[in-house]
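First, one chain by itself: the form predicted alone, in structure tokens.
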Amino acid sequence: MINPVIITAALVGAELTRKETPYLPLTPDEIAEAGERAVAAGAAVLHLHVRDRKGRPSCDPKIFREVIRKIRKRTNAILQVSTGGSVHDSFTDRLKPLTAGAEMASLNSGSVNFWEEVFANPRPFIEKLARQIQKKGIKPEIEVYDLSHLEVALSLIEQGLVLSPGHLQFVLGIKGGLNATEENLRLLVGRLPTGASWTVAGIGRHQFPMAALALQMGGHVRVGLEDNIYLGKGVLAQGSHELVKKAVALSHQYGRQPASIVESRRLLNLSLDPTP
């Protein structure tokens, strides 16, 4: 396949509620179904948050394991757990999803103003998290919200806390983080070590403009309800699968072919067998 693009679907998130969109999956069965539909639409990676019985964001590994088990009955997609949780979760709780049996995990590389709150990621916690991810044989996706975070990410790779060349995601458009602009994306990509892979998550209305830039620049893309609930101006997406379909169409427009799950595993240096 020439220049394949890995499409990630972020299904749930920690901030979104049913007040904002009735299509948000909350229960393990709903998340599993949303994952299956996203994969059928063209996603190869599923980024996972979970909710408790009251619909509140949770780091409970039991819930993560249930969701992962249900998804794996439906698809062999690459499963990536969030270690970001919500801005209110403790550092201890944020380590717990690593025990759920996923192949990948997010690794946030710095603190950032997060709308009206602060998403705390002090350096000692970042390094502890990186060590735990490596110890468990999980593939980290380093999350970069600001230019200083990229410096931390490069340091983690240099120290061997993240295996070289690394896989990074640029999260652009959060109020308090780096703006979603072509200039900023090119600055970030230009600092990457040789061989590193990268993806872009544009937030809100920036989701598809950033996806288009990533496609043109040879990167990968993330879409989904966690980052953006609209398919078009004023039109709610009826699930992450609709956003994935739009990303697939955009990929074809720019001469890129969505990578299959098998191809995505090879690109990310993951086992072809999804079971731990």
The other form holds:
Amino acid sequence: MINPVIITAALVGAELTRKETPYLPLTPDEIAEAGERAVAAGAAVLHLHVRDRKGRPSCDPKIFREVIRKIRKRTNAILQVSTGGSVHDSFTDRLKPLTAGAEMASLNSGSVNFWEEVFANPRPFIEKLARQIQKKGIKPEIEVYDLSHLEVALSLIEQGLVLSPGHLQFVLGIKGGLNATEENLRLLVGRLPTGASWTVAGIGRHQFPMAALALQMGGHVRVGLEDNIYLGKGVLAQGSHELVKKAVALSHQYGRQPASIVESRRLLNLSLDPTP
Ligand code: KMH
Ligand code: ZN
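Go ahead and give the structure of the form predicted together with (5S)-5-amino-3-OXO-hexanoic acid (KMH), now that the form predicted alone is out.
Then the entire complex follows, led off by the chain already shown.
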């Protein structure tokens, strides 16, 4: 395939409620359906958070397992659990999704202000997470919100806590983190070790401008309601699938082909291929 781009859909996240958008999936069935629709639209990776019965963010591995089981009945997409949880979750709880049987997990590489709140990721916790991820044969996606986080990411790879060449995500445009600008993205990408793969998650109105840049620069793309609820100015996306569809159209515009699930597994060096 020529110039394939891996599209990740982040379906729900930990911060949003139905007040912001009525299209947010909350129950395991709703999340599984949102995942199926995102994959049908062209996503190969699903970034997962889960909610409890009251719709509150949760790290409960039982709910993660239920969501994963339901998604695998519908699609063999690559599943990535969040170990970021919400800013209120304990470090102990944030380790729990690793037991749910996903192929990938997020690995946040530093602390950052989420505007008024602190998303804490002290070095000992990052190392503990990295070790458990590696022991379980899970592929980490290193989340980078700041230039200093990139230094941490590079150190994790250098120390073998993350296997080389590494896969990184640049989360740009969070209020409190690095701004979503071309200059910042080029700075980050320019510092990557040879062979490392990368993807970008532009937050809010930055989702598609950042995706367009990543497509031109040879990176991969994350979209979805977790990061952005709007399809266009003032128009709510009626689900992550609509944002994926827009990312697919943008990919073609820049001469990139959305990678199939099989191709994405190959690009990410994943061996597991669960049949639905
Ligand atoms: N919600 C994003 C700002 C994670 O889940 O580990 C970051 C994120 C990280 O998706
Ligand atoms: Zn997340």
